[in-house]
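Take a look at this one chain, the form predicted alone, written out in structure tokens.
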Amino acid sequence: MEQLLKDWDGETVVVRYDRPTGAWIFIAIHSTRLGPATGGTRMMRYPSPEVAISDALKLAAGMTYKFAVPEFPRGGGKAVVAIPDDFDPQTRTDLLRRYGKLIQQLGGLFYTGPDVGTSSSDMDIIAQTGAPYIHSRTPSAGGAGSSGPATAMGVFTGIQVVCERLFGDPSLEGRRVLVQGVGGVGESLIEHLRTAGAEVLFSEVDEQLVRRFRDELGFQFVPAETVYSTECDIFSPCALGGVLSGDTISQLKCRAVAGGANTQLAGPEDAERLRTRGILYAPDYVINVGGAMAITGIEALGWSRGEAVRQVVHSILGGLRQVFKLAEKEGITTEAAARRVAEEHLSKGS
């Protein structure tokens, strides 16, 4: 853990051990150059505290770049609540309240919302002790609700830009799109794709979701073991990150990767692997900013929902086109181009 922190280029890490439950809480503040650090709270089991803090550090950096590309006035942060294997669900509410108190004690250094393993209902509980630094509470509690639909709208917009780049036309009519993960983001994305006339395939490990999307809604199911080798125009990872590695990239039979999952690249070298194979990559933090931008805009900047949608679509259209243009001009990966754009914007806030 010590070496992870020494190698990290962020600002601050808050570490708290929750003795009543045995959970570890890590709040990683990567950058406050453009505004207060903002990012979701991930709550799940990890093999070790070291793996959990490593996840928090990577995700926080991703949030910095996510906000920097569209020059949104927020910095990058992320929280991970690593629960033990023997975690008692009945202790969850009190753990969330203690976590909220910790956020409140930070006095605005970190704002948070839902992520993997947490929901808007959880934000209602966290806000009991953590207000006013909690976003995406349920509408009944005065919040803007789930960020999933806005994230999906942004990813859909990114896929349109990908089609524009590959085929000269943003239309999804007849395009074969494979969505990996049909949770909050994937489900909404599938609806956009179907409405646009795409041929949609999906992969999912939750049997209940598989039955719903395959048997009730009629979408073609792709088993996890063949998801990377399935032919499609666009592969859209919308589950957990780290799915693009040397092993999986070698199997891909797609023209492009454009999805909502965070930190999709297993390592920095994987962007070059995609480029070498001629697979166009839409950097995840460029196209999955929609939820974070929309919810923060509505709750902190006074946007209407209509304005939030317009801002998300406009930002992703402009940002991704800029990244693709720069990558082609400089002969670099789209990941490197996105980082260059983000760093230029961050330098203005230094």
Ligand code: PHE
The other form holds:
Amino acid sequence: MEQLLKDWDGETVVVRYDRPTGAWIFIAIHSTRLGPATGGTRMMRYPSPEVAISDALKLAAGMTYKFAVPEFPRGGGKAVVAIPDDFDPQTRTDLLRRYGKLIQQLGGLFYTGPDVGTSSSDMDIIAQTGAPYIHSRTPSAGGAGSSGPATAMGVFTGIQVVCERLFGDPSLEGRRVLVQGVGGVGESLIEHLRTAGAEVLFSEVDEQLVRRFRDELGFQFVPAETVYSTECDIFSPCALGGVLSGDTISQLKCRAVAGGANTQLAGPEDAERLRTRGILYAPDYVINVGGAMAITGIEALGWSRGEAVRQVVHSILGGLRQVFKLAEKEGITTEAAARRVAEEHLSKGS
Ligand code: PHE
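Return the structure block for the form predicted together with this ligand; the form predicted alone was the one displayed.
After this comes the whole thing, all chains and molecules, with the earlier chain placed first.
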């Protein structure tokens, strides 16, 4: 644990052990250089508190780069609520209220929104004690609603830029795209892809979602066992992070990877592995900024919905094209190029 924190290049970590539930809360503040640290609240079970904190640290850094590429005036942070194996769902509301209180005590150091395991309705509860630092509440509670559709729209824009790069044409017509995970982001993404004429495949572990998207909506289902080895033009991870590793990259039969999940690379060497295999990688944080940007823009900067859509599309078009160009010019991975763009913008911040 000590080494983990020493090796991290962020600013602050807030730790709370929630005694009534046995949950651990870690709020990682990676950078406040461009603005107040902002990032989702991830709520799930982890094998250990160490794994949970390490996830928070990595995800918070991702938020810093995510906002830095389009020079959006927010810093990077992330919260992880690691619930115990025997968590009683009945205690969830009280846990969220205590968590909200903690955010309020931080007095604006950290702003949050939904992430894996939390929803806009959870944000409504957290905001009861945590306002005004809680984004993405439901519209009936006065918020801008779920961030998933805006994230998906941004990822879709990123996929168009990938097609432009691969085929000289941004059109998705007839392209085969495999989406891993049809949760908050994946479900809107596959609709965009279908509307654009793509051949859409999806993979999902939740049986209920599989039934809905395969049986009711007619999308092609790919079981988890073959998700990495299924032939497609674009593989789009939209579930959890760490899916691109030595093992999975060697199985891939795609031309490009472009998805909405955070921290897709298992380790730093995996960007090079993708490049060596000739697979074009759209760095996760460059194309998944849409939700955080649109929601924060609407709620904190007074953007209209139309303005938010324009900003997201414009930022991702510009950001990803710049990253691809720089990677080619310098002979580096797209991940390294994205990092360079982000660092450059961060060094201009005060
Ligand atoms: N889950 C979002 C992300 O990873 C976090 C977020 C959503 C932040 C909405 C602010 C507002 O980008």
